[in-house]
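What follows is a single chain, given as structure tokens, in the form predicted on its own.
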Amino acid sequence: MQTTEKTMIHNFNAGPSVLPKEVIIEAADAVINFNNNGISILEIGHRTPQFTAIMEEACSLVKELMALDEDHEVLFLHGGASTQFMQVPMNLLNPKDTAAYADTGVWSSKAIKEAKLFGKVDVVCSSKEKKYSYIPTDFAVPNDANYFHITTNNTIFGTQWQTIPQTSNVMVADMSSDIFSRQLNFNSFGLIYAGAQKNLGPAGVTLVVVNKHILGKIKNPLPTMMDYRNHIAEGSMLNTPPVFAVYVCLLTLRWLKSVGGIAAMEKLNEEKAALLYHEIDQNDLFETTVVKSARSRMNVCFNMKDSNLEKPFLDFAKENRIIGIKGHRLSGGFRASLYNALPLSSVKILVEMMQDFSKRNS
């Protein structure tokens, strides 16, 4: 049965999030049969011709659409964002060495905690002392650090630099809510990590953007599976890749080339967070717990000004199919999440949404 507008879930989930429709479609067609072979997706080795292909196109889709250029090696792997906490001083920090970090929210935090382990860190900067809901200006990096780590966009508060600081270290970027989104110069940047579980593909597998030539200057031995230097030798076949994430994300890459790349997901991406946070301004019952020069287009935050009505809130979202924007248990309130594949007609219903239940509860 063909989905329609009444009958379609409007999905703002944080992530695990929203998938293309054809992405989900061709997907399950390929749990059943891959490519017409008779074997699901689930069953074809990693290293056959099929899954060679399938992540040697991935990788190229990511180049492409990032403009990368040579030095710049892509990498899908195990572990999640989290993991990256870890691996990038892992390999980037030498025990008596610096790293400077922004706190600017709970994942740069963790980030932070995890580098301590393996040498010095200064944050440089951090919005903690007012809930996470600016994103600092007034900092310096020590030009002696060994790399400067940002979040960019903060899933859980609803915060996103919208300029990148300019800085003579490495920059290292956890872009795991808003890969993909917006246009930046990729190349500036010595090393990018994203979780797919937000604009790339399903939870399982992680991206990893490194430039090539920052690595191999530490002086500690690594364990082998934490060195990008053999993900890349291996072409992020080290150890079994997660076989099906992987495709998918290939798929959710092939749909954003379709739809005109980066550029075009940008201008879409604008409009949706343009429409939403002008209800939220305009409407009595509501208001943004986020500074507007660093509004986030991915994850919009906002409360409703009587405490009393949130559930009547949720439960008349939950008559309009609308999911997933019930806040994060540390910021409470709402977070509409308006990812890649979140229809601008989603939005729409959303709004309208708003604007009805205002007029029931002026």
Ligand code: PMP
Second form
Amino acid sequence: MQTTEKTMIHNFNAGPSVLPKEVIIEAADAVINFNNNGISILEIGHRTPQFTAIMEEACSLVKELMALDEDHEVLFLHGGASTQFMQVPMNLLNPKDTAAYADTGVWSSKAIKEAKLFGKVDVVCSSKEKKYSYIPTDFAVPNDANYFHITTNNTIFGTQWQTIPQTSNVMVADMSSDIFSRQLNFNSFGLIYAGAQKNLGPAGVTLVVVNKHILGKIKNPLPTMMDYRNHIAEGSMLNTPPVFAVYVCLLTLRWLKSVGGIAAMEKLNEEKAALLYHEIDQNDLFETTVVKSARSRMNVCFNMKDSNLEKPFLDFAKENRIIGIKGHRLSGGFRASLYNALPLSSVKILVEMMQDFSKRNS
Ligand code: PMP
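Since we've got the form predicted on its own here, give me the form predicted in complex with this ligand too.
What follows is the entire complex, opening with the chain shown before.
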């Protein structure tokens, strides 16, 4: 079926979420007949030249788009970002050593819980007491902490580190919900991980970027699949990789490069977020839930001042083919996720719908 302006769905889901239309079309073609080989991408072996070319191009595009240096390795792994919550401390923390963590949301707190299984954890700051509505600024990280872990974007409550804290420690970042959305000095991180299902591709694969020099300093033996060095040595093919998910990531990375890379994305994402926050600020029916200085450009969270209007608002959104704006069960209210592939036109439609709803209800 062809999608027109009138039938287009505006997908604000938090993840898995919107992907570029051209990526979906090419992926669908490859499911039927990959590269005119007469077989589906779902049927090719991971050791075939076709797939090794996919993996190599995907890794090299990540390196190019993030401008990574020779020290940083790119891995596509299984197990979601949640597996990284344990794999990071397993590789970087001895039982008697300390790791520093910032607690800025539900995902950070899950990472902290896992790290405690492997060593000492110093939670150097937390915004929990104010429902994760801000990013702490007043904290110190002990110099001897093996690493300092932050979650760059808080997917559930809608806050984002606007600048990355500068410390002498190895920086580790969960970038699951803002990877490739803004320019950062990615080489300044020891390790970055991100579940693919927001800005990179479908669920089922996790991107890890790791500085190889921080590895191999742990005394405890590591299970084979948990040791990043084994994945590096085998080019992310220690076991069968998620072939289709990696392929769709490659298509998304090609798309990202074709539209101008991370710099172009950052500009577009700023425009989309500014438009929506402006409407929330000036529309009497709505209010934001986080402090202005910490507003996420990826997950815009807001409430309705009169909770009786919540259901009618969601129904009206549905009539306008706007989906995925119901807030997370822990935060309530609304959340509009503005990931890379969400067009500006969808944000304009959401804003017009909010204005229209407000006229009908004031
Ligand atoms: N970290 C963040 C910031 C997330 O948003 C999510 C998922 N929404 C996760 C970790 C967990 O990812 P996964 O489901 O891939 O384990």
